[in-house]
Structures are given as C-alpha cells and as structure tokens.
2 protein chains.
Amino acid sequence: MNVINESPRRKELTRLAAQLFVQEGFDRTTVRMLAQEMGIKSGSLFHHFRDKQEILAAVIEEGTHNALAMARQALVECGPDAESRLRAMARAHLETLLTDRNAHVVALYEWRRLDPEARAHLSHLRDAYEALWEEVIDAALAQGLIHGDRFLVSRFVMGALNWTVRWYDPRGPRTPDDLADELVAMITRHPA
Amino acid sequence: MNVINESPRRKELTRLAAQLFVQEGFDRTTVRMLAQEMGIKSGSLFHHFRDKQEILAAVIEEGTHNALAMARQALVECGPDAESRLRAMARAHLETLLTDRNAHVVALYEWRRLDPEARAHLSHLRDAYEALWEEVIDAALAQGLIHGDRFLVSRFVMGALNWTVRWYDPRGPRTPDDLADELVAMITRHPA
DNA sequence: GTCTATAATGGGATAGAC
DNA sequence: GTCTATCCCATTATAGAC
C-alpha cells in the first residue's frame, strides 16, 4: 500500500493520526484515541490497516513524501543561485514542520518506532530528501557562501531546522520564512 | 528527594533507568525491564521511587543538575573572550550529551513525559542551565563575533547540538570536541 | 531491601453479524 | 465499512511475609 492508490477513509484516518502522534507521540497514542477522533470504534481500524506498525509507517510515509515533494517544488521556483536554493530548502523544510505541522514531525521524531520491515521500505524516500538537501549545500559549500565540512554541516543545519519543532510558537511575531532565513543568514559569510 | 540524599540504591537505579530510557524511550521503558537490569524483582522498584513518573523526574533532575555543573566548570576553566566561552560551553554540552550518553539525554527527548508538579519543580534548573548559554550567547553577539536574532540564535545553536545525539557515531572519526568547535566556526565571523 | 503473589487497568487485535 | 463482543496479554502498582 502506497501513497497513491489509498481510500479516502485509509487517507483520513492517516491525517488524524499524524495529529494524534505528534501531540502524543506514538506510544501514548492508543488505537482506541484514533478511532474516537474518526467517530469509530477501534475494532474498524484494522479493517483499514493490518496493526499499528502499519499506521505510523503510513504517517511516515506521508509525510516523507510530502516534504520531498515540497522542497523539489521550491527548488524549481526559486533563484539558480546557491543561497536562494538554501533558503528555498530551509523554508520548504520549515513549511512542512510548522505550518502542516503534522506527517513530517512524525516522520522526524518517531523513525526509530519503526519496524525493520517498514524502515527499509521507507528509507529511499528519506535517502531522497537527505541527498536533495547535500546537493544544495554542496553546492553552498563549493561557491564559498558557508564553510566547513560537508557532513556536519548539513547535520547541523537540519538539527536546528528541526528542533524548532520544540519551541515555535505560531502564535508569535515570527514567521516559518523568518526563521529560515534567520538561519540562512546565521551560517553565510556575506560582504557585509 | 532531590540529587544530594539519595541512597546508592537509588541511585543506580537512576543510572539504569537513565541508560534504557535513551534506548528504549521512556514510555516503552517497563519497569520489569528497569528491574531485570538491577537484578531485582519489578515489585522492589517502588520501595524506591513511588511510581514511574518519579524514576523519570530522578534522571532528567540528574541529567539537568549535571550539564548545569559541567558548563560552570567548564566556564571557569576556559579562557575569558567570548569565542572560548562559547566553545567551552558547546564542548560541554556535547560531552554530556555524547560521552555521558544518558542522563542529559533524556531532560532534553523526556521533558514533555514529565506530569506538571515535576515539571514545576524541575524548571529552575533547566532555567539556570538556559540563563547560562544566554549570557555567553549575548557577549558573543555584543562583540560582533555572531550576528542574529539573540533567541533565534540560541535556539538554533541548541537545536544543532541537541540533534547530534540521533546520529553521532562515538566509533567515528570525530571527537564530541571536533563537532563543538566545527559548529562555533560554523556560525562565527572570522577575519578570514 | 527484596520477595511472592496478585489486583486493577488498559492495551492491541480478532471473529462474525450487519 | 462498521459494529459488538471479547480474547489475551502486558503494564503499573500494592500488600504482607521474610
């Protein structure tokens, strides 16, 4: 079961639970919580999905998708300069983790909750973002724009992009692009 | 019941639980697991913490006091201008997140498992520790060494470091120490 | 301080009717 | 596609003996 042919219910179902998952994380979210929010009782789940396994790993799957497909759109739209592609990838990011706010902080937070068998069916989507995201700072890195080593920076940049998760308040005067482009700035060397 | 009078009892218990809790996550985490490690039977836990929240509240109050004292040592030892003070404290923030491994950890993955009274009373500590990475960040900013939002800045900085922890590999070729001192030159403005 | 035994609860998952 | 009913199991926590 893939991303395209799924059921409107199988679909729903999915978007309820990414909610539920990043409120309460996948270990506190009970199957009896999802079929509540659907209006159902729990025993009609599994007529949608073989066993939890299965729900988380079509969150991630999602949501692994979905930020793919955002951050390949971004790089489409945006300048051919190296800076303006690394603040298209941070604001597509940021996009995805705070104004969806949904399958992607999942994807982030509960990888490790999967099991072997979906880690592995999953991991190209992943694989896919993650080289997207080298290309660009790669080719940051060649143009002089930021410096250091290849690896730890692109670990670091995603690690801040990421733990934003924890403390933006959507409420407050910033907004995701503020962010990414707070960023962006923080690690560039400009003529001034 | 605070770090000062534990019993040695407990406080290997606090060691143990501190170690599963960063394998295993704290909610699938049992305390038969936590038992088993100590070589005891799950029942004798509770002659030593009331309940489960408690086990957790003792490892991140840990965790918290011991990254708070590693960072004022870590101050005092270094040398005065803002790029060392900066470094010292990357440093030390990652040598507990990294070589200690454990309880530090789980304050900063577990601190939303905490029920509000912990919480409560856990937050001056994690407050300190957060004062402290201000006031290096702030005379870092004030003599121009970084540029940026004061908040944004912290936070991102935190963000990177906290982040290492999902793919630092101690059997690497990089020390905790490689990483600090690649993230401040990451983020510093040098004369070339 | 630890044991045995067990209470009490809630979890994931199934079967078969509708 | 959903319901009811229920099974089976793991979990946290307690009581009282040693």
Given for the second form:
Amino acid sequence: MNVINESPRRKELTRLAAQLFVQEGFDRTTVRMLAQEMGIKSGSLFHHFRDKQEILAAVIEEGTHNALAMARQALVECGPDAESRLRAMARAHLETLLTDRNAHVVALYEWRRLDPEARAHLSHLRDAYEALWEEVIDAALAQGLIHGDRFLVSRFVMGALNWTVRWYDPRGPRTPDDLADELVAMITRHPA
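Can you now output the form predicted alone? The one shown was the form predicted in complex with the DNA.
Next comes a single chain, given without company.
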C-alpha cells in the first residue's frame, strides 16, 4: 500500500477531504459529500482513490510526512544543546498545526478508523516521528534538563502539544514560538 501521490490534483483532493473529515468526522462523511466538496462526480473520485479508506490513509500519510519533514528540518537548523532541540521540536510540532491543521486533527482523531492494512503501513511514519521526540527527550534527561520517565515525559509533552488544536488561535496574541518557549520553561523548571 502506498497512498502518497505527487499529483497536484490528488493533493488538493486530499486537502479537501481532510477539511471535511474534521468538520463531519470520518464515519459521517460519505463519498457523495467528498465528491461534492471536491467539485467532482462521485464516480470520478474513484479515478483518484480506491475507496474512502484510501482517502483517510492519504490524509494521514501526507500530514505525517509533512510533520516529520518539518521536525527533521527544525533539528538540522537548531543549536546542538538539548534545550534548543527540545524547543525546536515543540516549535515544529506547533507549526504543523498552522500549516497542516486538518491533516493533524484527522491523524489524531481518526487513526482508529484506519483499516489494519493502512494502520500497519502508516505506523512506521508515526513511529519515526515519535523516535525523533524520544531522542530529544533522552538527551534532555541525560543532561538533567528535565526529569522523569521518558515514556511519560514524551506522552505528556505530545499530549499537551496535540491538545493545542482544540484551543490555540493563530490569530491570537501568542505565537507558536511563545507556546514552545512556555512549554520548555514549564518542563525544565524544578523546585529548589
């Protein structure tokens, strides 16, 4: 299974599907609704995708690829110290919410709707993204910048960042840099 396709039309259709999945939910979104949103006939949809499952997988795959690329680039561009790398990862994660919010939300809330084949295919991307976080958190733990169990720290950090899709307003007074700075400050502060 390989659902990534570089066709500009398919990318546009995937973007529109992500928007509809966020608005309606995967289960309530029909093929007819997708075709109408995309401005094509229902039958034409199957020229681009095998079925609704493949559309869901394409949305999640494209969004996860983008998040992984942004995180890797952020790590290349930041300083080598653990705090800079932690901040860069938080900033990159938040940036995915601005550039690819719908795909991010679909990946978070509709992952369980993937069929086993698609889930198996996409797990390597999710695992690669989580491995970047674990590497950064391991370095911060090793340097004494943060304390705790790596599994729990990574889950708490990812959970906090992921939850911003529910409350963060990019038009508001706080930038993603502000949020990343605050997150790092919160997890690196320790009572005297």
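For clarity, a rigid core is taken as the largest C-alpha set superposing within 1.5 Å between two forms. Positions refer to the first chain, counted from 1. Here the structure is a predicted model, which is why all the values come from computation and not from measurement.
- In the core-superposed comparison between these two forms, the C-alpha atom of V22 has shifted by at least 2 angstroms.
- Relative to the superposed core, D100 shifts its CA atom by 2 Å or more between these two forms.
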